[in-house]
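Next comes just one chain, in structure tokens: the form predicted alone.
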Amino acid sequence: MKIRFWGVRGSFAMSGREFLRYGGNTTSVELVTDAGKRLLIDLGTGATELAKELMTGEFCKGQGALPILLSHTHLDHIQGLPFFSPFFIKGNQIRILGAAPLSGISLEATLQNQLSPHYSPLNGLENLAAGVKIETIIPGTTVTLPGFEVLTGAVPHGSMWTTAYRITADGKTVTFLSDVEYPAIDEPIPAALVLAHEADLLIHDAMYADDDYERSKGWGHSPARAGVVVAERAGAKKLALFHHNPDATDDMIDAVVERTAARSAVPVIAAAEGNYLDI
């Protein structure tokens, strides 16, 4: 299995030369199978940057088949929704998956305002050409998609709950925590170690540098010693920090994973948007 990081930034997306190495769009992240099945985990201004690539091949002909994992619905993790060019052509079979938000409207609903006419010229899920398909999920259930298994579980994110994702393919484990805030940073939920036992590559949230985190506390983001309690004692096998500040500079994020992966037994990697890796 391979992985792309296409956004890793949080809130908004930033640009200028202080930037440049991790990237400045919002959170998109696409896993590949080796046998070539795709998955992307939401739709920030960094799934644009995927559907140029994707329009390369069958996606432009049409022929594109592409299931949407959503931890939930803030903007910076749908912003690239009216953008994401494979949903303009006809053949395209588009899955978003994610949970119903706490305000009891629908997935669906939700994200048909998105597409509404005081915020897009699209005015619609209806008039995009490609077949796109919504589905509710329940966190705690796993779904099946092809080539990947798929383990969910709600997480804490300030006043609600977003969506994680434990995902399986290859006979490796990637694991997609962001946007959660645990009671304490020594005290991560239940949930949070499950979906992350064990896994080849674990993706947590960190929104703010360990020293910053106090004046920061119940916004529903975690600092980066959070994701090495969670890697530690779930066992995982790497740590990558994401969900990056968008004030943070790359210089800002070099000296966060120096600091954390001095203390920490797992090896730390920030997320950085380019090539693909391998897990």
The other form holds:
Amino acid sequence: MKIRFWGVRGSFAMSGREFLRYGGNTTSVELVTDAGKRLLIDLGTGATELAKELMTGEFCKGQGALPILLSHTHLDHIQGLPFFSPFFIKGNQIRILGAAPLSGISLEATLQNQLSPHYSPLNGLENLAAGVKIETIIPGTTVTLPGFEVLTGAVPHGSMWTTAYRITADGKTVTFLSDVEYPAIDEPIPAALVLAHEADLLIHDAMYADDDYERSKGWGHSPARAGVVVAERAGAKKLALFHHNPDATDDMIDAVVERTAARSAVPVIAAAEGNYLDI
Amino acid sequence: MQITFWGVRGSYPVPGAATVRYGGQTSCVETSTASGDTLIVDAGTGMRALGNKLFREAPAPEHYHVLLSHVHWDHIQGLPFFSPAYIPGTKISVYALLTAADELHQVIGGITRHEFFPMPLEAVPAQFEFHQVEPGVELDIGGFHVTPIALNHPFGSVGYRIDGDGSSWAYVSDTAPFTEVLHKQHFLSGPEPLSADDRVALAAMRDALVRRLAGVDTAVYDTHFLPDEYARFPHYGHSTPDQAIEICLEAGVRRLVLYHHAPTHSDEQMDRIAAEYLARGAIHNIEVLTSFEGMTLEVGPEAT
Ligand SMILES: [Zn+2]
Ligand SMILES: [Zn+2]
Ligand SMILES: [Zn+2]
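Structure of the form predicted together with the partner chain, given the form predicted alone:
Every component of the complex follows; first up is the chain already shown.
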């Protein structure tokens, strides 16, 4: 299995020279199996860059298939949807899977609202030429996608829940745990440990440098240290810090990685936009 | 008057190496008078950096005025990230075109619904006020005299002529030209045939725009497309620099600023566009500038 980070930034897309090495696009992560099956997590602005790449292949001819897992529907995770060009070619088979954002509000209604005529000239999901199949996930269940086995779980994110994913393919496991804040840094919830159990790569929310966390508590995000705690307890083999703060320049992220790695038994990297990495 | 560009991109923010010089953030412009009155036009992602600057300059509650051209995502997405909104006592007056005024609160509130953003509008410390604008109905905000102008864009959009300090500039974005497509309140999968009424409506909209722009020093104009791109997507609601030059020429505008750049245009492409249209404008005696993030312009007699 290979992975490519198309967007690693949290909350807000950042342009400018200080953000070039790690990248300024909001969250979007692609996984590809050895046999070429593909899966996307989240539709932040990074997805628009992937879209350009996809449109050089079968998606341009309306012969592409892509399942997309959404962690949740905060804007930084869906703002690329209206500009994800494979949606505009009839024949592409695109599925969006995710949990209902809140009780009583469906995923479909939320995405429909994003494309309401006020906000978008697309004027509704029905005008995406490819069509889109929206499938509601019940967190805690397992979803089988072509080439991938996915265990899902709900994790706390401020006043809502996000869906975390444990994705297995080709005998390797990647765990995606973003937009999460545990009751305490040293007390990750059991579901997080189950999802990250012996994962080859744990991608974890690291919105705040540890020193900045105290004054940012309650917004639903983790300090870098929280991912280390999960990785160590779950026996994950590698930790990728993710969902970087919009104010964190490349140099600041370098410093966070250095400080975090110094106190971690698990190797630590910061997720960066770039090339395909082997798991 | 002064204009500062905080976001010049259309559709969605585009970070990366290809946009560092012109900037990747979406529509947001600040304008101020010599006496310090300030207006914000559009609340795209550029508004985050503007908010941080305003907060640094005056970390005290202020009253901000925000004119919206329309409420497509690229024109409102910065609002929840405007840091002064989190200072208790701040007042934010939002002006926008809407068919029903009472909807505006819902539409703006809608972007901070729980599903989309961690804090709902009601919980944001700033006090929000919503005003409906109507094309042709002029209003005074501080030292500014503002004239909304109807534009041709899906679901409606308005431009603004802004007079202050004895000079004037206009914000004309987003708009399609006034020839092939009349945008209404339904989805267009391609250009639809124009009825006789449609042609009359387009001509009236174009006339009113030219009339309102008469004598304006500077026009900031939606020039999202190059001519070949426009030919493929005439129903997307955006113009080309050539179409903007035509309108400015007719209205006698001194200076045209290209704005709302397509997210796919790299810095190198923007350099070529800037050079080409500077030369074309010169033929007609119009100074054509290409906006970039951080650009500041002096407007009016004191600048000429
Ligand atoms: Zn997020
Ligand atoms: Zn726009
Ligand atoms: Zn628009």
